[in-house]
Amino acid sequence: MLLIGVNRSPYTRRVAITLRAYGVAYEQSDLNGFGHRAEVRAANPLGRIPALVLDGGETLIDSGAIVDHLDETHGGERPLTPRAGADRRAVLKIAALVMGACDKGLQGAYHRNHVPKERQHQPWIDDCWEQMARALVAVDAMIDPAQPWLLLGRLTQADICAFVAERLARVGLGIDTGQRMPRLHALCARMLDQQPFRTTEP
């Protein structure tokens, strides 16, 4: 398999962590949608990362769709997203919340970094980042510090998505997660000791 994308992207890293957690061998092409537009668009007409080229040549796009495929083909009896019921809904809810938070954080960052200063609207940037922070605070409130994972007593996509969102907030946007969402910050620090998270660090 070939994973196209850089792990600075929370969406690409979500897939990379999932591949590692399932023990799937893969190569990675460190392309991004800004510096390598033609190459990325050859894999995904949207020009977005990640894309995953399967061994048979088929290319999957969008981190959620890629993860769904990996759950189906490598998840066995305990996929990272449960197959049905309340457990599935709980994992999907957190994944949607924190990946949506990534969307808002990156929208604000794009506006700040790529719109001319005189055309920037700082209140909109601030609101994007506050939306992200509030989503992470909501997840923080769900965490039991005595438990090793967010849900179900085991690693799920809820943990992986929360991890990449917390890193984006803390490293990419300068949000003080240790102060604003300390339980999430501590959980992510513990996750970084685990091989799938540690070996995909940008």
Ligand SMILES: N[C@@H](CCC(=O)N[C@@H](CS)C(=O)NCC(=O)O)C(=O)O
Given for the second form:
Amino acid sequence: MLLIGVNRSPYTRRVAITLRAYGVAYEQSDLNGFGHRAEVRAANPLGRIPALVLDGGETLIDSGAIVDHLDETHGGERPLTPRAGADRRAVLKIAALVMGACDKGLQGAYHRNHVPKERQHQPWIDDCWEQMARALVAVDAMIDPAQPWLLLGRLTQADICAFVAERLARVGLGIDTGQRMPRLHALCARMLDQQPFRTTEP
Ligand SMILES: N[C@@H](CCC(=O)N[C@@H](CS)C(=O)NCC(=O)O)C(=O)O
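Since we've got the form predicted on its own here, give me the form predicted in complex with the ligand too.
Everything in the complex follows now, all chains and molecules, and the chain you saw is the first one.
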């Protein structure tokens, strides 16, 4: 299996952590959508990372679709996203909140990084990042600091998604997560001690 993308991307890291949590062997090609346009577009016509090339040659795209496949093939009785019911809805809701937060965070960053300075509109960037921050604050409020994980007393896709979003906010965008979402900040710091998180650190 070949994972295409750099772990600096929250979407790629989400897949990398999921692969490691399931103990799946894989190789990784450290490409990004802007620096390696031709190679990334060859794997994904949309030009985005991550893509996952399966051993049979089929290529999957989009982190949500990729982790869905990994749940199906490696999740057994306890997939990282529960198969049905209230537990599944709860995990998917947090995943949607925080991966949507990544989308908003990157929307602001792309504007800052790709629009000429004189045409940049700072209120738009601020609004994107505020939307991201509010989603993370909402997840912060769901965290019980006495519990090792966000939900269900075990690692789920909610934790993995929250982890990559918190890192993007803190390291990528300079949002003070320790101050604005202290429980999430602490939970993610604890997760970093776990093998799937530690070994995928960019
Ligand atoms: N919904 C996609 C988003 C992927 C995405 O936006 N990846 C970024 C890297 S962090 C990218 O490749 N951006 C290049 C572009 O949009 O042109 C997913 O979950 O995989």
